[in-house]
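Below sits a lone chain in structure tokens, taken as the form predicted alone.
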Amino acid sequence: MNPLDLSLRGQAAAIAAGEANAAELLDATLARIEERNPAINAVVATFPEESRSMLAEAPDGPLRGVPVLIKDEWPLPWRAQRFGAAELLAPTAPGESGPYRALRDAGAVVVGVGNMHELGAGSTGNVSVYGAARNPWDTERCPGGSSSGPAAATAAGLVAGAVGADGLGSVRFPAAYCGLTGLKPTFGRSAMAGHHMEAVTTLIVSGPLCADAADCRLLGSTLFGEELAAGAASGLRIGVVRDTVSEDVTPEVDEACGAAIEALRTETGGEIREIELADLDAATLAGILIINAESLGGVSPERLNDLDPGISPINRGFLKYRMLLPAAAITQAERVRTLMRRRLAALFEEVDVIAWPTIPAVAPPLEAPLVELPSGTQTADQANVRGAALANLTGIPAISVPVGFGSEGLPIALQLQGAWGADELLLDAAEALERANGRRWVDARPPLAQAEPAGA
């Protein structure tokens, strides 16, 4: 097999065993990006000389010589992050971000920067200063956001793994839309240094996007700075919430996720328990309020009135809206956070994971990111955040796992959430689900990833 088409761990093992040449793999990765990226606009910058320097100096770590993509949310020593936007209100500069250092110290090679939804303010990836990223399963569809480029590039086989960031679902949404596995770590466990909101955020985490759980475990271990040991998810108690987040979904999403939950129960010898989790709508609103309030640093009326015209109209409006947030609303949002943390602590005495759909519908069109649900037509952003915000608000880990395809051949995903610090258990559960379905979904590849090189 072409080393380019190996898994992340497969590439690492092949290089370590002398079966693949790291310099040749890097050159081949750069060539594939040049060949395939125009169709999906996933990679916004490559820097061959800097990547080759990283390889020349790479230590003998677990990812030695493996090319990895990093989201435009993280600075590199030779490039400041642009956050997918024409202008940032907080200053940025080149530097050694935490994810960069983690990759460097593991021997990995940062091969490029991934596109992202403008200012991280969307779940679709259809707005960016670089132009929209595109879904490799259907290039007229959204790839998810805000880690759109890392997901699209990984799904299209440009790289075997990428680093994203998740503030209100920004790793899980693109994982779901692109048919990948994406881990949102427990808050505080993964590398965050150098993020422009590092000092104030209580929601954003870095996280891996890979084809399957084992690759996420390897890349996640790098970001965590500790091994995420594998275990057996036996006797898994799976909590199911009968609420809007699990029921206001398309029939094909409901069917695929229901079948996956049952398959996970069977594979682990576990049980399904219906549970109640009140005030999910309030938790979603609290997460939105808090992340908007935390991003107010450096904002002033003067700065807002002088915004770069390249900022999209909707985000110009959002930035100005943040100035109107009353302090009382933020205080109430923090109370909701405390309440939900207490409720989850009690729930996780009764169940090991909570399962519901990552997304309520498959990837919508780029030109009109709307979804048709039992409740009616909604924007994808409005519908998606309902299932994602809880994990960021409370800090618990969550993972999105591919579990099927819709009638149009687009991926469907299940989200599993665990107690604080239960990242390893979620990876174990994801691997159990892969076994249960014979790896049918994690081994599936979009047509673009199966394309032969020009002239082959």
Second form
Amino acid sequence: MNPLDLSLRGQAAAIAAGEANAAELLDATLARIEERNPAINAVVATFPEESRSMLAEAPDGPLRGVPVLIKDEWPLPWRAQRFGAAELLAPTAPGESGPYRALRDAGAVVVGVGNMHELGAGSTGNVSVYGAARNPWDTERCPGGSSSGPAAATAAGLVAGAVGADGLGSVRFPAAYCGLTGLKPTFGRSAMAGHHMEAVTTLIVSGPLCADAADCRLLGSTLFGEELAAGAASGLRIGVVRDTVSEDVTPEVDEACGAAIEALRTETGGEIREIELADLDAATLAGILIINAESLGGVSPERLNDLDPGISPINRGFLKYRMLLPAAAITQAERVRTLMRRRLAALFEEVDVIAWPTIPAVAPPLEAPLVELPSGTQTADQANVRGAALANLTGIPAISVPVGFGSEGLPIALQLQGAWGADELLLDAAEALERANGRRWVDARPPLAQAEPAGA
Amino acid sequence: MEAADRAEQFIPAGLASLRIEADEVDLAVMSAAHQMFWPAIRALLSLELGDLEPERNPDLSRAPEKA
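What would you give as the form predicted together with the partner chain, now that the form predicted alone is on the page?
First the chain shown before, then all remaining chains and molecules of the complex.
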């Protein structure tokens, strides 16, 4: 097999065994980006000279010589992050971010920067200063956001793994839309240094986007700075909630996720328990309010009156609207956070994971990111955030796992959420799910990833 | 219409008090955001949480301490 098409762990093992040449792999990766990226606009910067320098100095770590993409959300020593926007409202400069250091110390090679939804403020990836990223499964569809580029690039086989960030679902949505596995770590476990909101955020984490759970375990271990040991996930107690997040979804999502939950139960010899988790709507709003309040640090009216004209109209308006959010609502949001953390702590005495669809519908069109749900037509952002915000609000880990395809050939995904620190268990459960369905969904590749270059 | 009417009062007044400038497009986006968020914010503020006090400097990497 072409080393480019190996898994992340396969590339690492091939290089370590001397079966693949890391310099050749880097050159081939850069060539593939040049070849395939125009169709998906996933990679917004490459820097061959710096990448080759990283390779030349790479230590003998678990990812030695493996090319990895990083989201436009952290600085690199030779490039400041742009956050997918014409301007960032926080100071930014080139530097050694936490994810960069983690990758470097593991021997990985940062091969490029991934596109992202402007200012991280969207679940679709169709708004960016670089232009929309596109979904490799259908380039007229949204790749998901805000980690749009890392997901699209990995799904299209430009790289075998990428680093994203998740503040309200921004690793899980693009993983789901692009048919990947994406881990939103427990708050504080993964590298965050250098992020322009690191000092104030209580929601955002870095996380891996890869084809499957084993690759997420490897890249996650790098970001965590500790090995995420594998376990069995036997006798898994799976909690399911009968609420909007699980019921206001398209029939094909409902069917695929229901089948996956049953398959997971069978594979692990576990059980399914119906659980109550009230006030999910309040938790979602609390997450939205808190992240918006946190991102206002240092933003003055004068600053908002002098925005770069390249900022999209929707974010220009919403940045100004944020200033009008009532302080009482932020305070109430913090109380809701405490309420939900206590409820989850009690629930995780009864179940090991909570399962519901990552996304209520498959990837919508780039031109009109709307979804048709039983409750009616909604923006994808409105619908998606309902299932994602709880994990960010409370700090718990969550993972999105591909579990099928809809009638239009677009991926469907199940989300598993676990107790604080149960990141390893979620990876174990994702691997159990892969076994249960014969790796059918994690091994599927979009047509773009199967294409050979002209003349090959 | 009712929500839009409120937005027509709330948003210009809020912006004026902070001396934030806005053009027609900004106002249209803000009006849409207001219609989406304001009913939910009102519901959130009305949520009866008894005497629940938020955790002080919660360690979000861990479960909360027992109340």
